[in-house]
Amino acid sequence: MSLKELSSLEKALGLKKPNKYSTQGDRKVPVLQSINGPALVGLVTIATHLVQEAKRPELLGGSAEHKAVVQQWLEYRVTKVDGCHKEDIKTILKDLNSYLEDKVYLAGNQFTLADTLMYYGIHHVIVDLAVQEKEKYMNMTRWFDHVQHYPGVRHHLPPVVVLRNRVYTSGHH
């Protein structure tokens, strides 16, 4: 999934010529050689090898304090998400729902690189998700939604349906 991952990150970041990857050891680690360095190894290093590449530093953060955020994320993203059990998805939803009850993104009010990885991460997730559990993870749900519409982020996904309407009782009119 990496991979794909990756290939999309570069046409979302306009890089025109695509790289070349490969992957390492039973957990499929993405590489990408360098033609004039050492390969760089792992999602995270790549990425960001690939924004800045772009020359789009805003993806990383502004503040130091703000990089240090889009950091948490993209390490919560290796070590939480990816390859995570079944039965820890619900507690991965639920922290992400928690979190973005007062944010639009991950790091606050910018869109950066933590977003569309996350997002990458857990779209197999949420595209299963049922509509009761979606609106029970609102704040979540409210995120991914606004994720996927942004420009150039669903390259190699399918979009996820999210309701909008919720359904009141008789009682709230």
Contents of the next structure:
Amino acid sequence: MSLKELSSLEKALGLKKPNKYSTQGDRKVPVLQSINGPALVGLVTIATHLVQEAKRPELLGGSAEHKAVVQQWLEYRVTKVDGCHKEDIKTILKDLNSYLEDKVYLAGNQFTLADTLMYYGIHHVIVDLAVQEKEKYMNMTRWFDHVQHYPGVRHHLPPVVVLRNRVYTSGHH
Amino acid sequence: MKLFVSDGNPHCVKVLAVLRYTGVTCDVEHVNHDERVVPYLSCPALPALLLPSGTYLFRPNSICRYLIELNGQESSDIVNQWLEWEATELQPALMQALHMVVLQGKGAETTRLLQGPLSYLDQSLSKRTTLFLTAEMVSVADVVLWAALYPILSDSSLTELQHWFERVGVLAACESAAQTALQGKGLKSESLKSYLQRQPAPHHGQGQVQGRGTQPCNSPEGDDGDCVLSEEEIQSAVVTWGKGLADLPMVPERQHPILPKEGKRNVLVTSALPYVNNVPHLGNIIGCVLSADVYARYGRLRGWNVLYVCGTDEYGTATENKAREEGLTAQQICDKYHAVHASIYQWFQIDFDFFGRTTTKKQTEIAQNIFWRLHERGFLLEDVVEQLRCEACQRFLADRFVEGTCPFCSYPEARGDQCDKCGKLINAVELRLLKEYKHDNYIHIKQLHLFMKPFLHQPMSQSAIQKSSLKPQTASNADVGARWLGKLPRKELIIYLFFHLQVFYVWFDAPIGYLSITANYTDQWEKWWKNPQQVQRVYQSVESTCSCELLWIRSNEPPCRCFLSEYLNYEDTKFSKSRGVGVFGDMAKDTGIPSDVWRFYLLYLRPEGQDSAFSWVDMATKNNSELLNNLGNFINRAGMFVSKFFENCVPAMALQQEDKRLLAQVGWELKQYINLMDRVKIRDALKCILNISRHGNQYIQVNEPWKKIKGDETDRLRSGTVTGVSVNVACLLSVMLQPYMPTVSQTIRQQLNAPPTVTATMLQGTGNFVCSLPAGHHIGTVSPLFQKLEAEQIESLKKRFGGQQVTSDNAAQTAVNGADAERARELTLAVAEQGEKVRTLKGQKAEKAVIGAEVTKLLELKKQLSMAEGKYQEPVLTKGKKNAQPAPTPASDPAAQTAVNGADAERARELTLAVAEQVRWGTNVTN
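Rather than the form predicted alone that you just supplied, could I have the structure of the form predicted together with its partner chain?
Zooming out: every chain and molecule, the one shown earlier first.
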């Protein structure tokens, strides 16, 4: 799964030569084999490395503070979202929803790597949401829709339909 | 920048170590494990770093990286890799291992669980060529990994790992961080244990990441799950239980006047002084007097020397306006409403040591005294301020009653003292497009006033809010405090005097109420107020606290604490006396619901940390589920078993493992209760009580003493044990309930015939759950404690207090006064008739205008019908979400105050009244 993500990310970044990957351990942690150095292990580590290789540092954030926020959501993705239990999904959606209430992207107004990886990581959850649930987590869904339409991001994943009109208007104000 | 950490949390060791290593300047605040610092996360996440921009970082490794980067060290790929490994591979195993060792005492398991990650780390270390993990220098990866392993890795057979661990561990930053967060004790740390007890058990099996989010959610129902108890804890609970009642002196009767005592914990409790011009509503009650009452009662039970004083705040424009409205003098209004307040608080069983008022001679004396002392020391200066004056009424206009456009944010309905939108303080004359309230004819007048020099309050206020002296209890309280103090510099000289009228500004005068009320209580009031070494002061309102502490010029830091609550709303709207929305103090007793139940519900939803809303349905639910089915049911069953099966005599008990577990569980909750109460977490402590009775109910349900009593000898002994333990838990509950529900608590103790020393014994120290009703103890007559609140009863109350949102319409009025079935039936017929008429007209292709007129009639009828059925609600215009103030802070009403006229106190008093009555001066004074 994470290998597909990395290959989509490579395409999104416009990297010409695809890298060679393998996985290790029960959790199938991705490993990037490299000719001129030791292998890199871990999704975020490799993704960050790829962004640097593609000379797209803005995707990791500008200021120290901005960078930290990007890192934080990358860390959130691999510690909280990956392998989360059923009962935690609601909490994650709720938290993301309230966090995104006044933001366009995870790190504010600028699209970053955090958006890409969070999108990849949470896609399987969003696919299964009912229309009503999507409305309930409206801010999160809006973000998701933005990201899936961001040029070059959605490669290996099917699009998720997000209604712009609210169907269940009475439930919440 | 501010870092929030909690003791015992291993992640906090990381961030503290990195913080010290980098030397980045940052405030550190120690909070509780369950403190929700990051506003958008539903579970508490600690550590958390508040960045200067207002953003939070809440993942520990990201915080560490950020701190290091601030120091100019960029993280390399290899550092990133270790951080990611730590978070995704090491942490899950580590959490599981800690859980096993610390909570279940299975030390051997750790080796198996950690074998994989530890040998991976060891191998990587032996392959490297550098001194530390990634370089010759310590990197963030070293510190993070060291801190993560700190509790568990004291000695390891993996030599490379051991060497590296020791090398990192000698860093001063690491050592001191471990000392701070885990008392340098690793696995033996008490705080680590209590941290882990609050974490849900980690999931087992493949692909498990950090379990259920690693942090428990603060669910409103308090189903925090069971704490995990170790064998030692159970044993020590049994030992405590066996000790029985201590031979302690009983809590002595209160002897007035209460004065600070040498060697005692002396606590002066006050709450915001309720403003006198109206009847207090539920928000006021919970927001000030009730919360303070619970704390004061608790303090007395703990054997502290507590003085709880409060009183009505009486000076101010609002009083005068009310007086004009009711056609009384200001003094009459004050007298009238003071009595109303006093009787309401009495009904709510608010146990003041003294309930005074601010219109007293002492108030004048002390205010003047402070004024003269400021004057003598040269702390006053003169300045001119422009004010508004209405020529028609011959009075100055109070800022609060002037409306206009905010000069900062252009909000069109800003008040003259403050903009409700942007929160900035304003001078009334600065408002644009002034549309003065009820007065058209105003002029600007410049007047000379006396001010207090700002240097006096600024440094004090800064230190007051920042240092622990006035440490707000939650992040949002800190906000309130900071916001409030933030206003000081803008209105540079907030405390000033009306020079030519010789009256004090309310901000100067009102806080003195605390002093003067104490002075009216006892001549030796200064022992309470000028004695910072001995007295701890606890307030319930930030405005009053600040002003009071600021004014009370002392040499020492004030040892005071301030705790606040947020807003209480009524059924999602604002309490409003004028609209009749909400329950007001005087009506609560007319509902027929006992005062104790009101207290319980208000305290249950005490707005700690966020706004909460009063709702009738919720009140009924809480009464029926928590009080009746949980608490009442347990206590009643325990007592009934004793009286029915054992002839009112507590049976012999032979404790089995299950009973011991219950003792430990209950003991743990009691400790929590005391811990929370000491920190004025009133609502959370209430949950502990309910948890205990929940455990108790389960215990009875599983053991079925009512069946076993009919069995053989062993079964009967078992039945006796369960009954005996249960009735003792009930006795403990009566003690814990005392601050919340004094009458119910008293009733339980009467029913159980509880010895008077139970309170002192159980609440001593960190709490002791002892066997207070030993075998052979005779109990009294047991009867049910609570009554069910029926749906119909609640419906009718809801109608009665729902307010007149539907007004000026006959049909609507009918609906308010109980849905009028007769009228509804008539209207139904009329609607049908009119509908028929419209259809006929349409069928006849009549003129549009004719049809239109009939359709309008039809719609009007339909509207009336739905009103008569009580369904229709006139759309109410709401200006955003405004909240009911929890307490009418004296500060909000600028107005004429105590007069100062030389040393002639009596004359000053006359002047004050004269000003209030606008007789002598013929003007009203505003700021």
